[in-house]
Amino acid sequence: MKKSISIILVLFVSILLIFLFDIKNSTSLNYPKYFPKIEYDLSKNPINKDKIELGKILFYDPILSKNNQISCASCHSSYNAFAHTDHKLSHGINDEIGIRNAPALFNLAWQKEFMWDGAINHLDMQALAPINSEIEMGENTRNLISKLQKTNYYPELFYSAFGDSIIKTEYLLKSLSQFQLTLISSNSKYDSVIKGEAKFSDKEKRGHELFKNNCNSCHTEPMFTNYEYKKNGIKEDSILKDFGRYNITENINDKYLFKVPSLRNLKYSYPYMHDGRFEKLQFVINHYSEINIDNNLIHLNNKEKVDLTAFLLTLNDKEFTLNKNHKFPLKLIETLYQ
């Protein structure tokens, strides 16, 4: 009986210490009041400064790949709104080429599903896909945990974040989520207008009206996506043969459906579409002005295209791309070369 009570007391004290530990280092996500309710369940992974820092270090560390050369940041550059612009399709380990363009990473706390086809239904699980992919990072989770544990710095970092120097997959995934949850883009000119701090030019105002009449049903304000899956009307690539959402559901009605991307930060996140086939925003607007998707044709004249482009450019968030809190962590350099 006494032994049982002792065990219960030990467990209670341990839980209390973890709770107090999280409270001490807790912080919060900062986003505008006009943003919708967050989808990510923060109660199961409360925002914590040490976890965010650990997640950032992991995000930039090529140790996550089999050959220690590819990091998350290899395809998701902070200067490009955490997308990449040097090639259409993602490049991975041993110069392997993927089948899709690496999507921009921001405002992830509002997403329920991830990847162009929604293959992952939780942010905490998302990192497993690229880490274990043979053409992306080529590693396996068990070996990665072993590599991290053998370093002379990660056990200490995990202890600071989770109060446990024994590295677990759960800790790895939750810390990566923590950093990505902080990637909030909400400081564009559009946001300043919504806050009453700025005004649209006449051209931008006309473009906004065109947008609301033709684009808002899929690219819904203020996130500029409805997070659903739609046909984009582009012809199938004969080499990639990407069937989109159908690859996951095997429902014939989902063939060629891809997630609707956010239109924020278009200046930084080209090339566009799931296969990166359009290098310029002008090409995307021309595409939607020339095709008929589900009996819906968006016909714009040249002047209207200019106005719409002017509005879309108000969605660029320079502060987000230059945010020093998102950049390569100097602490990683210290740990790699100590």
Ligand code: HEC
Given for the second form:
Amino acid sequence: MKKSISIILVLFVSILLIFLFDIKNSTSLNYPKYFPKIEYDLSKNPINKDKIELGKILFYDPILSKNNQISCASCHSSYNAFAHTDHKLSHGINDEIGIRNAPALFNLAWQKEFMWDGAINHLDMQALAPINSEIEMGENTRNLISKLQKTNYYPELFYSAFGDSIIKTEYLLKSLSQFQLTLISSNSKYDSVIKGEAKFSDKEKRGHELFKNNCNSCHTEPMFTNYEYKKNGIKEDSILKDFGRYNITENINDKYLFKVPSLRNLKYSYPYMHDGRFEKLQFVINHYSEINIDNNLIHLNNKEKVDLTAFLLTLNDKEFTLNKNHKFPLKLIETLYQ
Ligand code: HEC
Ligand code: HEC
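What would the structure be for the form predicted in complex with this ligand, rather than the form predicted on its own?
Whole complex next, starting from this chain.
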């Protein structure tokens, strides 16, 4: 009788300890009240500090590529809101040139589909594409897992995060997602105005009105995208011949449709469009200044272009690009140079 009571007691205490340990490490995503509900199902991958940290280390580690030279961050730089600005099309392993412009990465928890054509419908699956792509990281998942397992630091990091030092693809993908889910951009001037902590200038106010009339149907506030696939009137690039959404659906009506990108952080994420054809925001505004899209006639005179640009610049979130939590993890330096 006594024995069984002590067994129950030990069980109870260990469950309590596990519970407390989980509480200590668990955390949640912080975002403003006026953001919509997130799409990512956190119950299937509960946010936890060790997993976020592991995801960050993986994101910055070139071990993810075949020649150990290209990391996710090679194409997605924190200083550029996790886009890439040196060239129009992404550059991967052995200087191979990709077919599309690397998009900025933020507010991914609200996105249901990924890539310019929506080829991927879950964030947890996304990383498989660059890792296994011949022109991006050129690795294969099985080989990568065995490379990680052979290091003398990753098994321990995976153990801390998942309670298992046998590394699995699932853990790799879930931790990469966790780090990327924490990339939330919500500290622009626009956000301060919404929160009542700042005011738009007259120019920005006029720009906001122009925005609501001409752009908001696709670049919908406050995420600045409606997450749909649309045509915005740019002409086909005759060399790339990128059919966009059609590549996925093979529906003729989807030819040349691309995912509507968010307009937050434009200052940092140039060049613009799926093929990086516009180097400057001014060129984008000129493109939209005299155009018929989605049966809407847009006409902007010079003064209106200036006002609209002033509004768009209120969407830049400098704090996001400087956030220390998103930068190269020091832990990785220790491991790379040990
Ligand atoms: C060689 C450059 C390159 C590398 C390396 C790279 N990416 Fe990307 N990334 C891109 C490009 C280009 C796209 C757009 C692809 C498309 O639309 O077909 C993209 C798209 C994405 C998207 C989708 C964003 C959206 O809004 O739809 C995510 C998320 C992402 N990358 C994360 C990662 C992660 C995680 C890694 C490392 C495992 C990584 N990338 C490695 C260039 C790269
Ligand atoms: C009918 C929907 C639609 C409307 C209206 C629209 N856009 Fe777009 N916009 C898009 C799509 C789709 C893309 C991506 C196109 C591509 O890459 O091929 C885009 C891309 C952009 C980009 C490039 C962003 C990046 O990260 O590459 C900017 C900037 C932009 N739009 C600004 C505006 C402004 C300003 C207005 C209003 C004057 C506007 N858009 C109206 C659909 C729209």
